[in-house]
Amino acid sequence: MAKTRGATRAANAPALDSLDFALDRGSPVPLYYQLAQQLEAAIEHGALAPGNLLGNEIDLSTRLGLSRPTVRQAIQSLVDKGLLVRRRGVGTQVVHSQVKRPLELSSLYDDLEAAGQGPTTQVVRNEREAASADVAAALGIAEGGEVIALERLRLTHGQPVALLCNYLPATLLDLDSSRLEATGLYRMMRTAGITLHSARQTIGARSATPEEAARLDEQPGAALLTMQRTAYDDTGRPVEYGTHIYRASRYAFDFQLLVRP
């Protein structure tokens, strides 16, 4: 019983307490973030432990010399991570997590801000061609309109992991193979000025062919997991379209979903 009630009070003291937050006003990184991004480390880091309360937003404000919407912004920013849940006539806290971190999209993430960054990449094609029915549809470009068309291997430690096709209208970007495989597709997009704003994804699986499973070192019939993807700017334009062929052996897709309430 003591025990009890000893555990409930660590888990319900506001643990801010002790915490000091380093708020640089001339810093041009906004107050709202760089307070988010505080109280985030001291999650990460322990200091602030699952079950946590935050203590309410009105101390919390003129404890560090914050007007409350800027406490509430920050706050939110972490909610809308996971990372924080509030209760109403309650208190805020950290979420009793089981999981670590976030991890982000993976499957998006991989061939977005990390492609080609572990894993090495060989483009195999990299030419200009018409579009076919599928590509141009998925583009929204007319059919036999000018494409880039891609193709790419990629490995980790030495073997093939998957077999990746892109199309890009071809007015886009100029797409070097060599800096291809060392900065990364969407890296290359995102220098050359283009903000990736959303993707539409599938995900299925069928069996190897014989000439797929020669070139990603498989047997015939073998599973594979196939992904389909248009992305598109912040325009709402379509970017790119690819379609990718993963080895079932070797890789599968892994990521969190946060439920909105």
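Worth saying up front: this structure is predicted, and the values here are computed from it rather than measured. The term rigid core refers to the maximal set of C-alpha atoms that superpose within 1.5 Å between the two forms. Residue numbers count along the first chain shown, from 1. What changes on going to the form predicted on its own:
- Core-superposed comparison between these two forms: the C-alpha position of R87 differs by no less than 2 Å.
- Core-superposed comparison between these two forms: the Cα of Q201 travels less than 2 Å.
- Here A192 does not count as shifted, since its C-alpha moves by less than 2 Å between these two forms after the core is aligned.
Instead of the form predicted together with the DNA shown above, give the structure for the form predicted on its own, please.
The next block holds one chain only.
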């Protein structure tokens, strides 16, 4: 029995023991913010993984030489972001890192894989149907023409992040559901010899419907990011039209703004 208790303690040992924090007490940046930024970086880079414990505020404040209110404020800021959760009888625990995606023509699957987020996919729908007016206009085909309609749930670390709806010209390529669950759509297109060149994209936000909330493990009315995209190949032909929704608590677009000369 003693061996079992020891193994449990080892499994639940605070994950911060292996991390070093560089806090600049002479900086105008508040100490709580410095600590929060370094904890967030550790989560994003995998040094703190989902399920890892941080220990209690007293131990952490003693180790870092910080006041408990400072540590509490840092932890609360990450709880508010959805990166940490306080569990009664367990302590503060890492939940997941927020997905930060570059605003460029890339596959969500490829971006998640490159960030070490462990993406998985559930194909909800993969069938042929008649194009609606919006889909037809985006793909440059006649309304009612046949298209491939895909609906996929994208997850990281077993948690849903996005619900993806995509429409492609029916003659573009064959899309096997088992392959779609093992890789990304754009990767399959590249393998088929389709060279993606550019896209027109619109980003917005709205509240989740009850059905969307259930699929994304959110509360009805929770904030969602939305994206509409039409992608073109190197001949200028539209090859894909997508309407996607993302959990705002788990996902953000990351881009750089430049001043015009």
